[in-house]
Every structure is written in structure tokens, then in C-alpha cells.
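Take a look at this one chain, the form predicted alone, written out in C-alpha cells.
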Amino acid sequence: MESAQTLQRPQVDVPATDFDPYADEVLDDPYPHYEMLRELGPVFYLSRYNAYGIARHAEIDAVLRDPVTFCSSAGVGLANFHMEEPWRKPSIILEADPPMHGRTRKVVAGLLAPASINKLRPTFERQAELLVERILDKGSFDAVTDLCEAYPLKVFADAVGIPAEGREKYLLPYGDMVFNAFGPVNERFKACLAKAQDGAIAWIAEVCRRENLTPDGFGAQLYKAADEGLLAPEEAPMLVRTLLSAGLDTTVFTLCNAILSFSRHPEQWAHVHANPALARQALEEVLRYESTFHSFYRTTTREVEVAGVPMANEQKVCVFIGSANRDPRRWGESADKFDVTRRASGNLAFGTGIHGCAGQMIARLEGEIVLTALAKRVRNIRLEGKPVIHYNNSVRGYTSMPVSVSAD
């Protein structure tokens, strides 16, 4: 079958660009590049990758809300799984279309529904309070390792029910590999795949086995769903792996982006410190202003027009989430301003439609709880050195971020 890489450029009158969204210099500061893409038009052609691109909020929202025309089963990365052999088995929830998607999504969404995750709130709050005590005692620390990674590695991994040993070594490299795979097979992806193959992939497979999970965690509940016939037996461990890859790195990076945003905009932190009840609203603004996910793909299932541009069947379409969340057509002239008083609902940080992130409720819960705990105790957050970007093909976060905090 013809590979996606051999498809010819569509013969249509659409702006073309050799822009590379995966270049280091773009990842350093993508927002001026996103402005350029939005100004090209509602649809443009990425000549390097033989894919259409969309960078405006309205068109991305429409594409994500039409899973029949713009499918996920061909992969949510650049590779077209309908036209080339996947390098790994596709996700049975993220890279599945109805009816399979509805069946597996229903089970996972039930686990992560508000009624379920709210039971975790007291434990999550206590762990956040303990963590804030530790960083206040330190005064100066690395926000990435000591806060943004430490919290979800504890509370989320505990909630899934995996063993404690090996989390810090293996969980994040595994997620890094998964999210890098949404882009091209570049040197960045090859390097993280090699790192994951050096223990992380085998470790993940082992800890997701039924006998290695705690009896009351999300993982055990997925196996119970298989016992009840809601899942096939082989699907339970696959969904446990999906929880770990989808629910950890994104929360880590969201917290990184929050700490950096508040350290750069102390007047905004002053609002939250003065009124910790603003934490949830502030988190939404962080998700809009510094989106964790920056881009992924959908694939056309038929000939279709988007904003007047005809697209063939099996055409890859890159949606630039990070750009949509800064689009002044949606957010007004202050789109590039960080403002925690903004009502940022409608941001696409977790996607939208039937493939909107199934774990967004628990991710929002973790973020809200951490920001609330910080707001109650921490008056000042200061950046004490240059943050080190974590380069990834799809998500935006940091490897190191030296900061200091002080209390009232």
C-alpha cells in the first residue's frame, strides 16, 4: 500500500510553507511562528511533511468535533496507520474510532468521572500540603523535579495502583516516547525510543500486570471491567498503559507551565495568593496561555472541504492546539496576555469532541489542588535561572526550572 510519504502534494491553491514545527528554535518560542501560520490563512500546506495545517481556533474546533470525517484510527501522529504498518500497536482509546472507541472510552470515563475522582481529593490535598511544606523548607529548588514531577509521580501513580519502585526512572521516559511518536521519525524520537527500550517499556509491561497492581486502584478496576465482559482480557493492561502515558507527562508539564507563568507574571500570582479560590480558573488560563499539547493530527476519511480548501481521502491534517489557544479571533486582542481573571473556558488544551482527553478531570483536579496549596502558603515565586526546555514533538514542558519561594 502506498505510504503517506509518497503521496503527491495536492494540486490546490492553498498557502504553502516549509515551516518545521519540530525544530528546536520553534519549540524554544513557538508563538511568533503560530501567528505567522494563522496569518497564512485558515488552512495551509506543510510542505516538509505533506500535511495540511490548521492554526486558528474555529477551524480546529470544527475538525475535532467531526470524528467521522477526521478520524483517529489512522493515528494521531504524522504516520498514517491506514497506509503503513504502525511501529507499535495503536491505542484502543486514543487511536480508535466508533464503535470501539465508545466502548473503551465508556469504561475509562467511568473510572475518571467526577464522582470517582472526588473521592481522591482528601488524599491529593494532603500530599499537596506536604509537598508545599517541603519546598518552603528548602526555599530554593528545582520546580520540575521537586514539585511538578514529584506530585503526579506520587498521587497519580498511586491512584493507578502501580508499584513505587522504578517510577522516577521509567515512567517519564515512557511517556516522552509516546508523545514524541506523534511527530515525525526524527532524531528526537529515535533518541527517546532508544532510552525507553533501555528498561522503561519492559518495566511498564510488568507493572501493568494484574498481580502487580494494588487492589483498589484504577488499574485493578480496569481488570475488573474485563472480568465483567466490558473489555476483552487483553485490553485491560493496554488501558492501564494508556492511563500512565496519557495522565502523567501532561500533568507534569502543565504544572511546569503554571510555575513558569506565575514566576514571570508575579502580579497574576498575587491575585491567586490573595484569593486561593481562583486556583481552578487560573489553571484554565495556564492551559490556554501555555498549552501542554501543541500539535497532533487527524486523518480525512473522505473528500472534504475545510474553509474552502478541498482535501482528499486519507489526508493528514495537523491541528496546532497551542496556536488555537492564542488565536485573537477567539480570545481578542489580549490573546497573548496571561490573565487569571479571564474566563478561559473553550480552550482546546485537552482537545474537544469525543476524543477530548478522558483524563482531563483528574488532571484539572491535580492542578487545582497544587495551585490552591501553593496559594495558601506561598506569597512569592521567583525564577532563579534560565529554565531548560524539554524538547518533545508534541508536548511543551521543561527539564529544569530553578526557583525560590517565600511565605507570608
Given for the second form:
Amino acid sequence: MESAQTLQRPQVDVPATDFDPYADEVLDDPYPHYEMLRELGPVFYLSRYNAYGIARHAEIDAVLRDPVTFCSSAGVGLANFHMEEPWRKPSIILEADPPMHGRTRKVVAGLLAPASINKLRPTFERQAELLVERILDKGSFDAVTDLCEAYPLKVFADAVGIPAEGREKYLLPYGDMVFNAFGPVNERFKACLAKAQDGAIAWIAEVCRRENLTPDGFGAQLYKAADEGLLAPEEAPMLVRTLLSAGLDTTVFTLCNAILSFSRHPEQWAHVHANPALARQALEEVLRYESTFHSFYRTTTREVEVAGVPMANEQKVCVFIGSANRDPRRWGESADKFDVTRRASGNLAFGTGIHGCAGQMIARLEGEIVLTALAKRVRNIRLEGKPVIHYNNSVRGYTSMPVSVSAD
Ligand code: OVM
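Show the other one: the form predicted together with 3-methoxybenzoic acid, since we just had the form predicted alone.
After this comes the whole thing, all chains and molecules, with the earlier chain placed first.
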């Protein structure tokens, strides 16, 4: 709807750019590109993808807090589900709007509430301590496989309650597909889909079935919620799928980003090593400084203005949360500095608003526990070779990272 005010205002030209957020060179080091995007203005147009883009913290925060105008049910990737067939049945929480979203979100939020996840702490701590002893015994190891992947594949998959068999082969490739699907249908997407179709998609569907879940895990609790009438019967496996889609690759990559950041900033590790109680705030700074999730989309549900820029209905809007987390307008001149003593809260690594990550507390719990276990035992974290980046359309992490550690 065009208001009188809109008509009085001078027509704003939207800066257009042919920038490709999904190019390998950009994923290698997106931050100089993000600065360029922020300097284009509060809103720009990605001409290659026919989508608006927002790279500043304040405007992204505002968009994510207005889920009625900027909806999720048309998909949170580049594809508009009103016009294109999604690669899988849409998620009933991520790719849903109120009122459906409120109902499913409430059930998932209950599962992942602090009271429930705090019960996992002793088990999570024990597993972290075991892994840290194992890498100390080795001395040199691959931080991706031996630590960052091993930990969530054990503790989070156990918490959901899926079988051990097949986890290593299928869980991460499935998530890789989910997160590639938040970008365009590029070669990366197509290659990943072909790989996921070779077993992972079928395996995920199978482990989401009630009879394949342990009796007390999050998965079983979702089926109990359906028994109580809080969910329709067919919604329980859909939400188990959500946990397995969203909860593995993300925490794996966050741990990768933590290990890499600390190996590159030994003086920051010295702080955490000297005071392991800093682990939680250090993790928050890792999330800000090296966002795991970098960009996703909303879709306009009406004509709207963002920072004076008019948008039509049904437009895709890409929010670059990895850029918001480095925006000097929010973080000051030291935005590009990794500083574990900073107050990093308010970062958008988990999004914000009604769709803000439902698993953020368990994700933080995993990260805090691993960093604490490392801080108590490991004085030095040294990079022993070039880390190999894992290219994905929306999340950033690594496929290998040779590291050595030494104890006190
Ligand atoms: C889901 C889902 C998948 C991936 C990520 C996510 C960031 C949710 O299937 O609901 O949240």
C-alpha cells in the first residue's frame, strides 16, 4: 500500500551491485566484501539474483523483528516457494509463519529450554573431557574430524536419540544440503543434492521414525507432544528432522571457527586458558567475529519501505548476518578485532525475533563446554597447515584443519 508520505518523499534510487555472495573467492574471506556492501547504503539490490540485500546491523535487526512484513513461509532461501518447488517438504517451524509457527515453536522451545538442557551438562562435560584427552595424547590432529565434528555427532545426536550407525556418513552431508538450499540453485547446490540423494535423505527420514528413537531423547519427546495433542502425529517426525537439519553442521562449524580464531589469536587463547570461566563470553565473541550462518532471506508480504527504499510485495530480501556482526555502526572501530573481553551480546549469529535460533542455548552449552575443557588442559593451540574451507551457500566452516596442542 502506497501511503501519502511515501509519495511526498523523493524517489530513492537503490544501489545495485552484481556482487555474488556465493562465489568461492567471497566465501574465502567475505569481510572486505561485506564492508563494500554496507557502504553501498542501508539497502542494495543484488542484480544477479533479483533480490534486495541488507548488510547493516540495525536494518537487519528491524527486518527480522517484523515477521509479518518479512515472512518465512515463502522460504528463507533465494527460492520463493510461492513460485518454485522446494527441494524437500518445507520445515513446519523455519519455513512457517504465525500462527502455525507459534504452535510448533512452542513445542521445540520446551524441549530445548534451559531446565531441560541443563540435565545434559554432566554428559556433555564428560564427552568433552574425553575428546580433549584424546587430542592431547595425539598432539597433532585434524581439529575438524577429531574434535569439531566428533563432539556434536556424539552428544547432540545422542540427545536427539538417533542410532549411532550411519551418523558419520549421513548427518553432516544432509545438513550441508539444507544450508546450501538457503542460497541459489548453483553448482554447489546441485552437486550437494545429488550426494544427499545418495542415501542421506532416506536415512534421515528413517531415523526420524518413532521406533528408531531412544525412549528419553528429544525425538521421543516430540512424539509424546503429539500423543498429548500438541502436535499432529505427522508433525513429530518433521520436527525431529528440524533438529537434525539445524543442530549438527552449525555447531560443528562454530567449533571450527573457535579453534581457528584462537589458533590465529594466541593472546586471546591466553586469556581463556588463564581464566576458563571466560569460555562462554569467548564463544559469544567467536559467534560474532566468525558467524557460522552468514546469510538467509525473508520475503515481503506487501509493499514496504526499508530505510526509505521502497520494495514491492513478494520480493526476496537477503540479510547478511555475518556482516551485521562486523558492522562498525554497531561494534565501533574495533568491529574487525577478535576480542574475548568484548561484550558480544546483541550479535545476530542466531538471528533474532520470533525465528531466532530455537537451539541457541544448547548450541552455546556445547561450545562453552568444549572451550572450558580445552581451557583447563591446553595451553597452546597451533595451526600446523592451511585449513581447508568447506564451501556452502549459507554457513562457513572447514573440512580439515591441522592443529597441534600442548598441555601445561
Ligand atoms: C528446519 C531447519 C533447518 C535448518 C536450519 C534451521 C536455522 C531449521 O528444518 O527446520 O534453522
